[in-house]
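The chain that follows stands alone, in the form predicted on its own, written as structure tokens.
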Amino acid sequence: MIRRVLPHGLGRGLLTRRPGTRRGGFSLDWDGKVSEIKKKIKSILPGTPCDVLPDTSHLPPEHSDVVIVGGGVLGLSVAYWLKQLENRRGGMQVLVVERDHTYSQASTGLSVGGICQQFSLPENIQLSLFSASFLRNINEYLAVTNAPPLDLQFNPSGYLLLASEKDAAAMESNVKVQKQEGAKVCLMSPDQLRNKFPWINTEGVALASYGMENEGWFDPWCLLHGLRQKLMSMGVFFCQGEVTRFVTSSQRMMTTDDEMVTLKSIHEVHVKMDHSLEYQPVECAIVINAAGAWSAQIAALAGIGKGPPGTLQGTKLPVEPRKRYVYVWHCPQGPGLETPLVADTSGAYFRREGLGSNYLGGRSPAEEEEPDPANLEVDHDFFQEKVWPHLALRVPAFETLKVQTAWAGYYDYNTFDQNGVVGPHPLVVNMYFATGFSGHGLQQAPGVGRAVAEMILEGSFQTIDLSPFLFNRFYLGEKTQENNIM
């Protein structure tokens, strides 16, 4: 099944068992630690509690037709497809490296779990539309046989995005866009948006577009929750570790340009297993790169980006961590319950959380005021001087909030275009991406784990056709520009 679409010599036969394998023990405190996690993610996110994960601190098999690289939803999306969609129930053999077991620094638990449909791409658009089906009718994908239903919180409340006079022709062409795409949005004028919304300030508003359907937010957590209790179900195998190495073997082609490059395909992944110097080697077929913020370098790992500047074989994955803050507030003459997320003209935005007249919000900063990434400690003062202003501005009651307390979470950035990166590299053979989503992977994840489920299984994208985001476009210098990232 898998050996149509890899270059001769990646086959099953591969797929034995090397010498001098190399195994370590270590020991975990699993139950303190998932405990402790999952208490701090619960009192800041939506949802209900959700069962302890399973323990993954294991050595991993020796041998994997898959290794998918990042335990997020993305990752779990790929391989939720792969099995799904395998011509032989069980033939396919699929392991998730997760490094980071109690997901406490992962972007899909840190997540403000928004979907909306509001893109100026077509492709964002329909990968969204696709994930808003998905999700509706979560428990007709990841039932699991004796298990309780999943309940992800949805709620349908829509975005609503405002424009200034500079930028509300281009809200509506995007809107003309969204609409030929099946998405179900409107414009509002300033007026319609006070009728609407009597508690907006539409000072500076030229333009509204609102999502009236299938746009919301939901729990991320229980959709993370929710995969890996069906993966596992499905015959995934998970282990908590990092990759450290990729063995892989080269041939060297002229290319129809006379350039000479040289052709990658890995077989074997090394990983190092947590609180143990020892590593396990892996022997594969396939590498999927879903390793989030931190997937460039998991590329350079394989070589990908170490030729020379200005070659296919130089160019390296522009995927960096870029840190963004969360706050959550409590104000008790706030917009009431139907209130969507606002996206204000200054790039604020928020909504409402729970029943209880809380709030969260926040905004990307400018280029020059980029945090380090290299913590997840949380910037009170950005709050104080970046955001309040403009969210007590659009709504005034907000002039009284009280911020309860705020986190940090990271953006897998496309620092080229700001999306997604998808399908294969074109020399290294054997690695698909999934990641560089730049804030918007986790409402895409159904569909982006299915297209590169479609690609590894046939050879090409079936239902969406995502070549707009492949890794070429890097050398090429073709930007695919998505202008609707928050």
Contents of the next structure:
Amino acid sequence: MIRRVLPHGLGRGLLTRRPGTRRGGFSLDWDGKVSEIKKKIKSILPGTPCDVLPDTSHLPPEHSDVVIVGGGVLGLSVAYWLKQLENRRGGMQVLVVERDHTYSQASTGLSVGGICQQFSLPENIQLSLFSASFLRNINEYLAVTNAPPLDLQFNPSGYLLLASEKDAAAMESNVKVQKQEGAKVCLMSPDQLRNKFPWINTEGVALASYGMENEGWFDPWCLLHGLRQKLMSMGVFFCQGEVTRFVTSSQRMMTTDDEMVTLKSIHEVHVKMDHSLEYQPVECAIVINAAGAWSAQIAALAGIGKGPPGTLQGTKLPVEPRKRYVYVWHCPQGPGLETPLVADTSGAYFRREGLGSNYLGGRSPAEEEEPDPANLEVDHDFFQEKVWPHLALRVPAFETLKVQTAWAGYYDYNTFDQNGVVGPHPLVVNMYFATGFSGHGLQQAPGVGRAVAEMILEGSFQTIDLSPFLFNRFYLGEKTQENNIM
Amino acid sequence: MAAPWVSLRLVAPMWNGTRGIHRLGGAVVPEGNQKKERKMLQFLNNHFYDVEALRGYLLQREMSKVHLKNRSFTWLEEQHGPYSAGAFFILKQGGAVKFRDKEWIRPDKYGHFSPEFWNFREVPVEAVDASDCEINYEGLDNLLLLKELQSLSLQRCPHVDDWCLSRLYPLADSLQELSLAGCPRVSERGLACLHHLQNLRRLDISDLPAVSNPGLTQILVEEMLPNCQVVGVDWAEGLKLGPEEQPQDTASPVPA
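Moving on from the form predicted on its own, kindly provide the form predicted together with the partner chain as a structure.
Shown next: the complete complex, the earlier chain at its head.
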């Protein structure tokens, strides 16, 4: 009653109560005071972002047990097997440092993606066989809960290698070794070739070897993505940066022949961020060099090769980038769905790509015609002069083809014997190599990753013995030559 | 197109029983409920380590069950001969086997089958119906013991993929009929390695969800296997009439 009457008579100003004044406080600017008090409380309470310390989320951690230089398929494979074979879950802290997270120049993404067992060395054959079984069971090895299963787009069409008269004997003995190791390869005469693949011109072909199982080609990006996803779920750290310095400590020791040897061990890796001078020193126990075409630079940072030539200290890592071209063309009358990856006597190779009469292929240039590896520009004249004539000779249907596109990629080419370098360095005791595979790194990555992980965790190779691939051979001059390089 | 060829009629006639452990049991869960359950499971998985570990363990267990089913029976070969060993493997998986001049042997709904085939040492197996079986790449070791197989049916096998198809070439001399209908993991890349099977007369590639372009694949497979009747997709299925290509009505003039 009173409330209704009062505003009529006495007006608002006198009797309207403001909320704050009810408590007895007498203040004119109450709202401002409230917001000031709120601000003070917020800054004192924990959990608010404090501007005092800088943001370091892009930097790698300060300590890591293992630092893997290079995030391509070999580096990720080593990381995967290290985490898979460690004795305690979470026992090893692994950091993968990759300079370019778009993988624009990495050999993995630019690769043709083939896998074959037709090598001359038993170790290469075994690595390839293991990789085939890894890829076949990839959804068991790289299973991540909640992620969809991986589809590698594997074409089990096999490899067909053609040999001329002078290479026929070598091919026969190679096939014998391959069959002994368990690869399913068969030899074919020119007549059998013509029967099976009528589009081949068998002029100049004395013998052919055809892989029936576990050979073909697949999508390397899918493998890379699958490995990355699995590694992130296993707790491996990824960092985008460039390794610029190794801090080593040395120890002089006496060998049994009374010679003084300086053994070095890397205890810190400086990782520099992109487009800035900022770097993070990472304390580490083991460094793995899986930098592909740029492995020699990383090795030089650790002092490998700095010494008088001819000594163990002066033996450099003989891996250098070599540019290779891949061309894609369209040929409507070309070979059918059953076409394997055909490697000609001249070194030219091609395979089908998809259902629409597209093919891709290339050829390794001769030593004196090696293109300049400074960039990844494609030389189309190379196709016209050096690749097309051989293809058209071997497959007459390819006389009328139309090049659609082309790209170039690097081989991490081992100039010594074109085979990989695996295992520790004799003088820099905690640097392990997994590089130098000269064009067949992708197909051997799972096997090599497991071998390096076994070397680190157990001290020796357990499943596949890769002692012919150790670094020592460069100093001792013992070549582990592989004859079937494309 | 190959001349019409009468099927060997070696594929087992109508199979309408339930397979017990092989079929998913019981009622169909309505769509909406399934989605909610899945979302809840994903949420729990992303927020709790124990749920993730449990799911990982259950997945590993499923996979090891399949491996156990596909273990090697080749040690039976020296005692009972290759045909009985291979037949035993198929029957254990839940498939059906037909020896030459004998009737189909099939396990009943409890998985039991008659042991009379152990006596058929020298009688080769003519036809195998491994529909809905959980055969995978390793299990094919046992299947390839049956050297004179003429008809093989791998319909709706969930673990048969492109790698498995590349393993079928040892049966090239005798295999005449192959059915891959409904296999979820077979794609056109696996079909490309069927070119070894030159004696194949009938190939069924209908209803393969992983094949990207069924019509084109059918044409390419027919080119690859000229003597074989490829049953699967109508090749004109991929051709869709656009708005400007609609069939014209009869009143319009026919071009001369």
